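A lone chain, given as structure tokens: the form predicted alone.
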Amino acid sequence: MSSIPRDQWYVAAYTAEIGRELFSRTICGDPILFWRTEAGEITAHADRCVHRRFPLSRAPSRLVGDTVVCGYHGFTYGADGRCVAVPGQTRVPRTARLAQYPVVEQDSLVWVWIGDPALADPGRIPRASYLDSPGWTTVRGMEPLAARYSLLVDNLLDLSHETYLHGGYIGTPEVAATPISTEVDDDAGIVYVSRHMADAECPPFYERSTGLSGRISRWQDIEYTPPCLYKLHSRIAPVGSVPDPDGSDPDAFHVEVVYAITPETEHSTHDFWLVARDFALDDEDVSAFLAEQNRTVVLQDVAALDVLEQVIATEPPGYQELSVNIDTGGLAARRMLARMAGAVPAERAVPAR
């Protein structure tokens, strides 16, 4: 039985990544073909030709008007995926079309429905709106993981790691050492872990961005809605200070580390990551050492969780991994995976005390 949950929304790429050319990406071991219509739609099919299976994304497969030709044969697709045209005669099989995905843009992602298009309903996609909104500046990436997508929602889950795998960067040495606050809340189908250091030493990420320095007051509040879509709020202060009563928090910075944890197959991942800030809105050099920075914890997780995967692929049947109080928003996150993909949920482990 696969681990990838369907019948699912996933981040399918950034909405600036899908032109007038023909686009491909494999999701849930699925490839897709994306393209942008003439009007601006985007349209979203299996990238393969019905006839011999050809992939349409690759040359010299072309996009004419608002059809594709495949290269290799000449079948011609419209925008909904019916065959328009087929290369020695005038009749077009009835059955000649490509499987449509239902796709929504939003918030400058692109969401694609795995599963039964009948169940793809777009009020279900959660919402990170200031990714797309004035008052705030975003810088974004994507990098490549060669591990199964939920070794990456347990390390984002669990961020003590931040202390020992980011130092010099994000991680401090309060980061580890702070207890967190675990809630779950299986109706909205929501994680939430939280960790507020009162006073916490101010590590280069935030220093260099914020122009704060020495000792911090530092939240972490995690929302993950599985599967795909990670919400790190980051408020960063000046030690002592707190938002006003009425929720204003004129004092403080506000940083939202935002994933988008998208299976590729069972055993990659898209790993989408965007930092939006709410201050030094045009300031570019701000936003060059927030992308470059945030680039390279990212790449210091992938190259973790590679090193990981490859472990667990040759470890004895049977192997017993330990939790611990951290792991309790992780181990919530894998319980309600293993439903959405239809896996009996093992045992609710005991974290070790």
The other form holds:
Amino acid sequence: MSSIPRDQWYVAAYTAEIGRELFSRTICGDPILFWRTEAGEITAHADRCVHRRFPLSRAPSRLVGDTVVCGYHGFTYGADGRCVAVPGQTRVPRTARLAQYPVVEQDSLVWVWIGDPALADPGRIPRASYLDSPGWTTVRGMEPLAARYSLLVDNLLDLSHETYLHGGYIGTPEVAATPISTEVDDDAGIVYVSRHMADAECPPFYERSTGLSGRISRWQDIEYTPPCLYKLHSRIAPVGSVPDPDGSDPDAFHVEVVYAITPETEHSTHDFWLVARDFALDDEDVSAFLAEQNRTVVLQDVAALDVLEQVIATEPPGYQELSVNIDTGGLAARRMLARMAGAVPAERAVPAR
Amino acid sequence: MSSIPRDQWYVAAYTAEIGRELFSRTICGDPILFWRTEAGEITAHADRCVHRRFPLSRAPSRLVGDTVVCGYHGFTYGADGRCVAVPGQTRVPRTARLAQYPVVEQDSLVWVWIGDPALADPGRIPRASYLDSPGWTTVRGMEPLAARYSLLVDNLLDLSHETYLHGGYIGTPEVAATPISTEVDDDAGIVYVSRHMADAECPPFYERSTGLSGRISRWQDIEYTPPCLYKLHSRIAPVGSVPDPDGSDPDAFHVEVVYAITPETEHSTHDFWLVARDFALDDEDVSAFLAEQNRTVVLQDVAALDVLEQVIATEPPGYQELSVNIDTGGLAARRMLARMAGAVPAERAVPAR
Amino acid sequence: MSSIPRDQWYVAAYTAEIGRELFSRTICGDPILFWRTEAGEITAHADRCVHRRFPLSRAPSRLVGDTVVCGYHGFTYGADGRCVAVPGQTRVPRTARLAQYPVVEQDSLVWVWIGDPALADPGRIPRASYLDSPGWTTVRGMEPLAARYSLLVDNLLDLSHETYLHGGYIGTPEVAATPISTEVDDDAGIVYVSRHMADAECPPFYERSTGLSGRISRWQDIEYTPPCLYKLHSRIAPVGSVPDPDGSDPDAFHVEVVYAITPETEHSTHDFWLVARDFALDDEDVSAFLAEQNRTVVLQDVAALDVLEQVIATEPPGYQELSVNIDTGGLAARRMLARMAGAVPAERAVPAR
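Starting from the form predicted alone, produce the coordinates for the form predicted in complex with a further copy of the same chain.
Now the full complex is given, and it begins with the chain already shown.
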């Protein structure tokens, strides 16, 4: 059985990736065709001609106005997925239409619903409005990961690895040494993991971007909404500084690190990453620095997780991991994902009377 | 169960490919060794030493007179496949012989029988005598296809794809727009598909080779003898020209486009192609042009079909295609092939009384 | 069921390969981590962190004194495999320890025991003391083989292939032509295969290294101790020369060709090779010549066996080889290996009364 939850929203792309060119990306095993209509609406359909399976994203297939013409035999589809022309005859079979995916543009992200379209509720899409708001500047990228998405979930829910895998970038000894607190909100479907370091070394990532040096107060507050959206609320401030009772926090620097964890297949993942900040908004050097640094960090994760996927592929069945306190958040996330994927149906998770 | 019909003749090579060098090609999953005796006869045997499986086509194996010496331990075989020498002893086991394949040279093609040799009847091999006749000039090639042979059968039985996949080469709008007529001769085992365009654009392929320009009469008469031999009788003539009642056709240009569709494995195919013409017989520019153009067209098909094989490999089981009128010939061919492969035994296709 | 015998000693490396760097090699499917303590002892453990599987051999994992620090989350292990530190907490779970492999350094080889450590008896490791003795000079190498280990066993037990696969290096017509004698010592677990050529051509390998030319007496005495250690006692002497009754053999040149046949996985093998000689001990030209020649010969085997692995992968199930006299030793070795691998349990090989 698949470990990938369906009937869920996933990030498929950045909004800027979809325009008047045919664009394809495989999400949860489904190859999906994206393009924008002349009016600017994003469409999302199965990337496979109903006739003989040719991918509609592939040349010589092409976009003609608001229709897509298949490059193999010329089957032509409108923005609603309905076939409007077939070769050699005037009648178009009524059943000739592409499966359509619910799609939403929000917070600079393109979300698609994978599963039964009747269940799609855009109101359930988690928000990250700072990714597309005044007062914030964001850098971003996406790296292909040759590993199952759950390895990336494990990785991001346990930041103690920063000290070892990302030393010299974002890791310092305090990250691994400081205990975490974990909270699980099953109703909202969110896992929270917090680590507040009151007096810590400032890693290069924050030193050069904020201008702070020496010891700092560093807070990491993770808010993960399985399956796809991971947010790390990062607060960097001089030692001793705390937010004001009214919520304002003028001495601190805030960085929102966001990951969208989107399964491509059972064994590969789209690793979308974004870094938003509320300072140095127009400083292009800071933007370039944070983009380059975070991409390096993501590629360190990619290299490690690609190795883990290979390790799993060759290990004997029944291998058991050992978990410790730092894994509390990751294990909670795994339980939620297993329930979503149907491995532990939610209705049976409540004991019968 | 295999989808590849056995007890059938397949084209394994062009006659010019087989000489006094060891030559190997895998046909329907069987690696076969070919070479010519000193008298010029082609031999076809299993390409695998009976001792420890070493491929006899592979260096340092070598041809010595009319024997093949295995490059691993020196087992030596005659032209009839019998082992005539083994190392370390003088007695040669009687069972030491290579499986032999019936083989026929005809029409510049090397045909092998895949299946029970007792059933091989050279009289059943379909002919294409213009490939090796005075009055005709032929260009040819072979491209490896990383896709199952049935995808190439689909492709060739439905030429409406010329308009889209081969636009600028052999496709014009009329090919996709003109309805076809299909005829199936189950007794002879032939599928016919015809498309006669009375007034059509002349594509570059024919314009430059025939010298005709402007509008033309263009006939495409497909004659496919499953599983292997596909012939497209192509007639190009000025608009309004028809053959004389006696069969002569002096104003027309005739091009015989032949494909031999030979499965290499369940998922790969030898795509042999030949273009014979009855005009400009000695014009090497025309030969070079047709060879280059047809190879380009074949490589466009190869690129598309390789993609389809990948699509099939990752799609969920039970995926259903949608067929329309243009597919009539292809569907008839599929039925014949399925019957040949044993999926629908011929005797059960007739209802019992 | 695996064809690889467990509860056996295998050569994992040359002693010079293991030092103060983390070193990993997969033996019989198990990835194993090797390093030397500061006191010079070799350690051998599972190359996989107990926490989240990260390979301990892989950067940024590193050796710190006599501990290994995992590069992912910093789990730290001592030379006995016990975990001594985990991130985020002071308590270390008692079950946190790496599986340890019995390991022995002997005759310049690093042997590991694959299987139940309680059964490991270093006294059962076969010896080849000339590999690390005064009076002998040895050259060596290791080539990766993309083929199952049994194909290399077949290859080395039947040297008639030297004539064909290694002609111009170590093969001459007499090797294939001269019958062998085979002896199997089931109690000691050794297969002996001998071929004494009284009057043979001297191949380049021996001509240039010994200085002998013209006809020679050439003895090949194989002593194979399954599964791993293969020794070819090679004696080269002028025609007519025999050892003295007291065992001394002043007119002869002795070359000990040793192979360690170590399965990496079910379908790949570490092909360790060594050539020891009792002459020209300090002649670096002879060393360089023998190393280059033997490596070339091994690579000829590797190329052939890699092909055989591919042949097996695509052949229909139930394919039957044909064996002749030269295969007697190889077939005896196969029987021993099958018994060791549990295919023919030793206790059932004796008929019940």
